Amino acid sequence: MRNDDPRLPSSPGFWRSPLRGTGFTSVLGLVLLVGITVLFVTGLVSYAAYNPDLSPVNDQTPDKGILGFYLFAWPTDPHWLYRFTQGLHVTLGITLIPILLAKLWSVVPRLFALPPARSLAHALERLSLLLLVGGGLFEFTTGVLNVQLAYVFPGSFYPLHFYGAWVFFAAFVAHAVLKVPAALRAVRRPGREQGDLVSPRPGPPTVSRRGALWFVGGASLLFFATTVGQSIGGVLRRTALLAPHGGADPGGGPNGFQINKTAAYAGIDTRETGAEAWRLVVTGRGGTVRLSRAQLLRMPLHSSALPIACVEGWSTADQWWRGVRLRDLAALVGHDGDPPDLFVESLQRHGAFRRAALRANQVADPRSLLALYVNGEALSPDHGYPARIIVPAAPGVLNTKWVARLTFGDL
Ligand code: HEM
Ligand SMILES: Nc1nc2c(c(=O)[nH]1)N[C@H]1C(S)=C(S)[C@@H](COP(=O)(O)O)O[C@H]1N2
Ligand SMILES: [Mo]
């Protein structure tokens, strides 16, 4: 059922470009090759970060069953250590997309080649190849609406992007296994293309391999050179043309650095935080106290330089905080020495990150803190005010703002 219908895009003559073959294809294949594997890893160490095996409040994948087999206790050193990661993953991603598509534009007309299936081989090559591009895409999809909308999927995007991460890259570690040496092969003797994918009709070249993949790499290098600064932060933040904007304008000052959600937003009341009201409940075997900020503020402080690191690859540069560290107000309610883990309640009702969970090494870190200013500045209502927590090495998910509550206690 070959067709030779030109005018159809099951037939070879259909594709006309000159550029197509397997030496074109193999270099944007290698290119992914070293790229995608990069990636899935720092998306697999990112979710790790989360301590999502500590507490249900920390996990939005609750059924991951095996596919948590590797999770491990979140390290605090060195302290940009999710800053770099998760950096790293997202800017990596969105680098990567002019070398995807170009990927795909150099394959496409496998895509519509017919008959479907020769045999049952053939059909579950097939299948594998509809997981791996449709798994790409999907992941590149999921991750730039997330990076973009700020959780456009609430709740959901987190299982979509982590299962749909393994089908993809169970179907790319396939894929690669079947071609690598093809491709090695390709790219060590450059010359002529071959292959199928050579067109038999091949119209007139606009363009020659090399001003294609000089284009390919140049599209890559405007994508990253427009996003890496929401990962540097400071004045190089406003670089990252690519990077979400229209949030709240942090302003200038000790406080004017990014703002995730600000008070107004999660329905954060001054009269809730005032010296009158707030009280800080901290419970543990011991007993519970409840601290006012000016009991808080007569307590040991500390200083430690810490990022906030945003799960959407944003981050600052260290912020100046300083507080009372968690350690103190572990043995403040009966927890001398060893501290066990903590739970973290906020002021704020609804909302996914009004609680978190933190584990024992990262309340031990004499870093960790229960901040009170920034910069030399009490905290503002929109990072957090009167009290919130700041933890090195850890995802900006678990950096509680407008703290009501604390809990210690093994989870
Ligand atoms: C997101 C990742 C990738 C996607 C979506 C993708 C997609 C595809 C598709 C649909 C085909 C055509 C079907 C076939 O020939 O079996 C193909 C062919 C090929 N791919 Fe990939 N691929 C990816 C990554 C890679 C990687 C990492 C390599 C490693 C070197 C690679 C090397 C090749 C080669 C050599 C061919 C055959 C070209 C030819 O026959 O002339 N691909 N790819
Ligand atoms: N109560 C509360 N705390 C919160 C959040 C929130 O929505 N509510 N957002 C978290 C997220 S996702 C991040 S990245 C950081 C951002 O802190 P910042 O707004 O001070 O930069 O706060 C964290 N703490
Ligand atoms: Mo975040």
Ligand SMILES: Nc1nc2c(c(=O)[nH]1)N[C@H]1C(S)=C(S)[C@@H](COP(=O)(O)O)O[C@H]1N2
Second form
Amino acid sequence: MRNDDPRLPSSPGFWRSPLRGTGFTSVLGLVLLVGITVLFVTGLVSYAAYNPDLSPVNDQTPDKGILGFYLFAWPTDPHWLYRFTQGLHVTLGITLIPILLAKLWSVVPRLFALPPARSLAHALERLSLLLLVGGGLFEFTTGVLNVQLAYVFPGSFYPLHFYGAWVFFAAFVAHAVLKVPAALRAVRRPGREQGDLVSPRPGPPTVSRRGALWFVGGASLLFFATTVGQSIGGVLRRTALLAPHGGADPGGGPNGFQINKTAAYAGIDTRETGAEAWRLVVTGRGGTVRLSRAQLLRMPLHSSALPIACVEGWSTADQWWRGVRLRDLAALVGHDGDPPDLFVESLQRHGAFRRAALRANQVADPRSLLALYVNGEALSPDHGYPARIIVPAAPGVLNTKWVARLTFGDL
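Right, the form predicted in complex with the named molecule is done; let's see the coordinates for the form predicted alone.
A lone chain is what you will see next.
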């Protein structure tokens, strides 16, 4: 069969929708230009929040090499920083899905165009398009699966999503450099439809291009409305129908707020967390001390109003935590003045981040606690009884639960 056979997808006559054209594609492309740039930046920020250069236990992508050039020490102010950046990352990613799919639909004839390469420049453009489409589908798919807590990846989500983001964004930048000038011209001068996206024999229209754009925009708004509540919290959480942590808060009372890992899932043995058995081991340059929960309660206690924010985009409202300041525990083992970095170990047996490291600035913050109470009540087993870490602006997995040992000093 010939390439111009209308029965083949390589033929321009195969694609008959009258909606396709440079104007429709350009509007979608310019929206994605802004949205995907914000996604990429907030994704890099999320990775930096783990402080991966601090300790191997925090680094989920140890072979990042030059791709980690931008990493910086994660701050503790404002205390809602990670809640905002990761909530924006996840909510915006889901909101952009209808726009991404519409954009791919609008340019699908180019994916089948023959010959595959008319020149070296055309070959490079086609390669960037392949990486762009494949990378975009990969990044959005892995992101959605992670948000839905569907851990079906062939490896760890972190390196897959991290390296995939760099490949996708490199292709995205190359494509933008080639296409943005033409897209801006098409938007400024609507009605001059031409090029390979316009069907030579379009079918009868069922909706206008403007109507199609309104439809795509409406779908994005629907996705936004059914996701954003998991980051805002309160009564809006019940609108987060696309998020596992949407709906009403689990349970009731002071401990009735979201969790990812239950005590049962983490393999916590209640015989290890009872008053007679559990001891917190604190080590520093001044030696080692072992403290029961009763002894911790006799130390000066302080309160902090801080949220829990997770990489999946969900977060809680500020909860009222009460416990011993981390910097006071550092002073107890010889680290007066400026406290050092901290290595935290948990009793949990299953799941990631059984150990985590905190930077000195996080330890020094007066709001950083070894929490014993939340909202006026002792921690529940699922929230980390007998003691857990709570640090402002840190990803939820660094707020270690069921703490067994604290080691202050060089990691």
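We call the rigid core the largest set of C-alpha positions that still match within 1.5 Å between the two forms. Just so we're clear, the structure is a prediction, and the values are computed from it rather than from any experiment. Numbering follows the first chain given and starts at 1.
A movement of the C-alpha atom of G351 reaching 2 angstroms or beyond is seen between the two forms when the two forms are aligned on their rigid core.
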